[in-house]
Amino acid sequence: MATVLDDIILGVREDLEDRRRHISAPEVARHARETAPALDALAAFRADGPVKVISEVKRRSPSKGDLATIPDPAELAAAYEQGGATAISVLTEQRRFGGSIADLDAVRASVRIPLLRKDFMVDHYQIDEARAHGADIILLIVAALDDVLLRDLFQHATELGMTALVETHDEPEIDRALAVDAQLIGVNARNLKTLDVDRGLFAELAPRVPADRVRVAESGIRNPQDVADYVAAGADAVLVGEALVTGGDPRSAVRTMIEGSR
């Protein structure tokens, strides 16, 4: 039976070969080389200070629906900058979370903080394309690649100056990310192949990531005491949307999730 992510890496996948056919492969990793290096994400997520916020652009989700209608993610992302988020995460993904490259390419013209293009990756020609587009960061689900094709994107990115955010949701998934050597690992608290939140698996998993390692808690954060239990439990960054995105002042949302972090 298939799940929610399957589903999901399946619509990506056909998405994915539309935009092959409109723009091959070799040029977009001629952009992708040809691009300004990409910025030290894992030097941000390391500086002395509270704890890191990454900021989401997120129009809607599988779970909850729509969320926000954002028609300036540039505002949007400038506001979480001004708030003092680390980073921003940008949806491209379409079909599920109203996403799309022309929103990486508006935010990454208004802010100088590291982007993080979140999407289902599956294949180079995304790593590149995000590369082409100004991001600094990818994101790697664990559950939704095997070990050849986790080390073979986390490897491409690497070698495109960018940071991978490996993310996990349970203990053989944290072995898989520390096989690749990742340095940016994330724990998901939401099951992507149910969608249901866990709060405390957070908790119960960050022991196994070492401390050398950056660990970012994702999802199910409401407020700024959700970000208090993360950092309790061991978090070094959190990657927050939902609540950011309906809360009506991003700025301020941003600012006070870092202060009651405290």
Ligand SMILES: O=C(O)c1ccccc1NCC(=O)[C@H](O)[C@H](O)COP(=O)(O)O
Given for the second form:
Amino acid sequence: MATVLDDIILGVREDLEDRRRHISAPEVARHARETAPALDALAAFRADGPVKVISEVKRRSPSKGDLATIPDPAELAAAYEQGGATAISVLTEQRRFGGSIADLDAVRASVRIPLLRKDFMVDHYQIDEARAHGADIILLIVAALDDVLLRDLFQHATELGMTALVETHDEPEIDRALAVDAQLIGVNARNLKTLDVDRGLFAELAPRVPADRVRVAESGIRNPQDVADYVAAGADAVLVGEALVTGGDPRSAVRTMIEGSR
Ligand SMILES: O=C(O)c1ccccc1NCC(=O)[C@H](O)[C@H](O)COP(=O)(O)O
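Next block, the form predicted in complex with the named molecule, ref. the form predicted alone:
The complete assembly is shown below, putting the previous chain first.
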């Protein structure tokens, strides 16, 4: 039976073919190479100081439906940056998350910190697009890729000077992330096949990720206590969406999460 992740990727591939008909792959690749160099996201995550927060622009989701309208993603991202976010994640998938490449452009124009294009990457074209629109980081979901494609997309991002956030959900996926030499490794508490969230998963899996890698706890983070728990379990960074877009004061929410983890 098809999983939620399978369905999302089916739609992503259809939308990708549409865009490819409008702007050819060589053209997007040329734009990607002509764009100002990507910011060094790894350096930002490895800098001294408290936990790093990746703050997400997220309108809706398969698990929760509508979360926030976010009429001005640039304003939201600026609030995140003022609150002390290390990076901004922009969900660009349209069908299930209500995002777009236009959101990426708007956010890029409003912040100076590294930008993650959060989407379901299956093709060089999407990585070129991400770079051409100012993203510094792309997401690679191990569960969505075979080893050959994972390595190929990882190498392509690296060649463009980008950082890949390689997302895992179990031990074999961590081993696959390590096999491509991923430096930024996410453990998603949300199972993308069932949408169940397990906040205890990070603590179980983190010891398998070498300490010289940046360990990111993703999803289901509700408050500063959750962040503190993840830091105690070895997280260098957390990725937060829903709690920030629904809380009403994104700037203080980011700041409180950082302060609460000290
Ligand atoms: O959020 C979902 O329901 C979802 C479902 C299927 C695939 C991906 C999904 N989310 C993407 C993310 O990874 C999250 O937006 C991100 O980790 C933030 O999660 P949260 O803080 O729980 O909003």
